[in-house]
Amino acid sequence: MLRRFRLEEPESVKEASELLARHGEAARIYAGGTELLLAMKEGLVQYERLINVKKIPGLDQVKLENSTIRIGALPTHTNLEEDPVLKQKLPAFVQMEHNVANVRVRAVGTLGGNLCFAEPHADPGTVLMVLGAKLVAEKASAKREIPAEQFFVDAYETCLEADELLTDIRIPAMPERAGAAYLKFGYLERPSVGVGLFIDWDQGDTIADARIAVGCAGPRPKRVAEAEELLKRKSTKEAASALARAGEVAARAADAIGDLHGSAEYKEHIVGVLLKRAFQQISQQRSSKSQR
């Protein structure tokens, strides 16, 4: 059973930030609560106050502003899966949201809550890294943008300051010649391995940019610059040949942890498999697009 706590309901970011500053470790932000309330029921964490941010206006919106897609922290996974702007501009992100956990979690859990809880076996952080996302953190007196790859510090730990709230996720619209994919593997609802890939070609057949991220296998998702360099400035055929090496590099970077779902070595192998499949998927999408 849950122990008693006080529920605060601020109506502005400033008010929520001030509550966090005032109550410190005794308070925690509450959005969807799918992870937080379970942890509290199990006695793993305990807070005297939960700060419900659902009444703060504007945090539940998805907007296209110029060439940037802005997602508030509060849309549920189902909201995002069904959003028409995201379906058109970021299909890989929508596909990821469609496969998050289970129906209950997707209906109640929020993107911001997922990111801030920083559960190691979560999908969104890995995808946001390859999409080049920046996360906006606000407090009473300031606002800052954090690249997605810098947001996660360790399992269940982010770089947010004690009085900061995640309010906004900003994702650049996909370039015309680019593609992205996210693939995961796991026996249950929590994936054991997740791999994200972004590829952008120049006007010919040379890869102008590549982003690779791995998650779920270790304590936090990571972007792998060394693996990305193995694909950049190569033709599609040359990059396909370099994927085995890129997969090895990405696998080492994952800091895989052995558990009931597989040894660290097994998970490292899966990283390489998923990276190859992600590349094949993006290449096939590019080929289909060129034939239209």
The other form holds:
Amino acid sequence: MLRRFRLEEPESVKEASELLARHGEAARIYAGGTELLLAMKEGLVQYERLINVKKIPGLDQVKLENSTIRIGALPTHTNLEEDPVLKQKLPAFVQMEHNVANVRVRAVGTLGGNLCFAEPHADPGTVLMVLGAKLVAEKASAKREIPAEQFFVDAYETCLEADELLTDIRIPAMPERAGAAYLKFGYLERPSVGVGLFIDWDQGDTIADARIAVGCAGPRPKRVAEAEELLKRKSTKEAASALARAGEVAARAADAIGDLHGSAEYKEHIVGVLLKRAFQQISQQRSSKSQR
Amino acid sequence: MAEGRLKAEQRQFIPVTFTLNGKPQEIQVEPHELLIDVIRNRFGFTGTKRSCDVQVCGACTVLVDGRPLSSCTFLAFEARGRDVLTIEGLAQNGKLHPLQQAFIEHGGFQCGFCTPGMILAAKSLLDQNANPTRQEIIHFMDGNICRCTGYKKILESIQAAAKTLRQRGSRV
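What would the structure be for the form predicted in complex with its partner chain, given that what you showed me was the form predicted on its own?
Every component of the complex follows; first up is the chain already shown.
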């Protein structure tokens, strides 16, 4: 059962930020509500006011601007899995959105809400990290860009200030030779482990850039630079043989927690398995692309 | 603020004009009211079932603007200006929808508790995709849980209804 609350419906980011500043911890931003309302129904959190941001114009757009894809905070997961620009430019992101939770949650839950709620067993943060995304936070008087890997502070905790709103997610277009993948595994409603991988090649067969992120296993998704270094400047074949080691490093960095979704050791093992599969998937896509 | 501490005069009411099962409706709701309660308690459409209450099982599925969502975790005021369909709105002029007919003919249920949600989710799928593959049906229906029959007969029911709807469509 939900307790009574008041609803505020600001029509600008400035107005929403001022409401947050005025009401402090007694108020919370509400978008899709798929996670927030669950926590409120359980009585885990209580708010005097919810601030519905869906009346603020312009936050539900997906746009390609020069070589950056700009996603507003408010498209639902369904909007994103069906978006023609994203399908063309960021297939790995679309694939992730296609598999978030279930069809009903995807129809209502928003990308921005998912990120701001910072539930540890969520998919988008991990993918955004390997895609090199920046998150735009805005308040009444200022605006800043936050690299995805700095956004998550802890379980259910982001670096947003009390009166800041997430307004935009900016993702650089994929370089021509690059590939990305996000794979997850779990046997409950939410994933036990999610692994994101981005690989870019130079003109030959050398890996020019690699990004690895691990999510769900620990309190927050994480980029793992140390594991990335093991793949960079390697040939595809050399990188493939360094994957086991990279998986171990990534697993250790994930701060895996033993819980209902599996023991810490189990999750660490799965990190390695998913990293190998993600690499295989990207390499296969690359070779089928070069054959065309 | 705990419930009860908001005095009656402070209560907020939101006018909601929407369509429910094809009929225009105008009601007032408080912000915290959930769509499932409004549908069941004010309109008496009890085909919408509350079960897990956490958007996992799909028993409370309704279609809003043609998309399935969990009415147990959807605020009623969000129905403003939208088109809501429950299982009671599916039959037309006393004639069952092909999905309802197929679930009966193929034994797509036992206790029936999950069935309204199953049928509504499947309707949304077939409205978007008249000829889904087995895999597409499984992916779409992944969030609707049945604890009696297993899923084979449900899958067969949806495939049969899809066929009926396609044949009907090609006749028009």
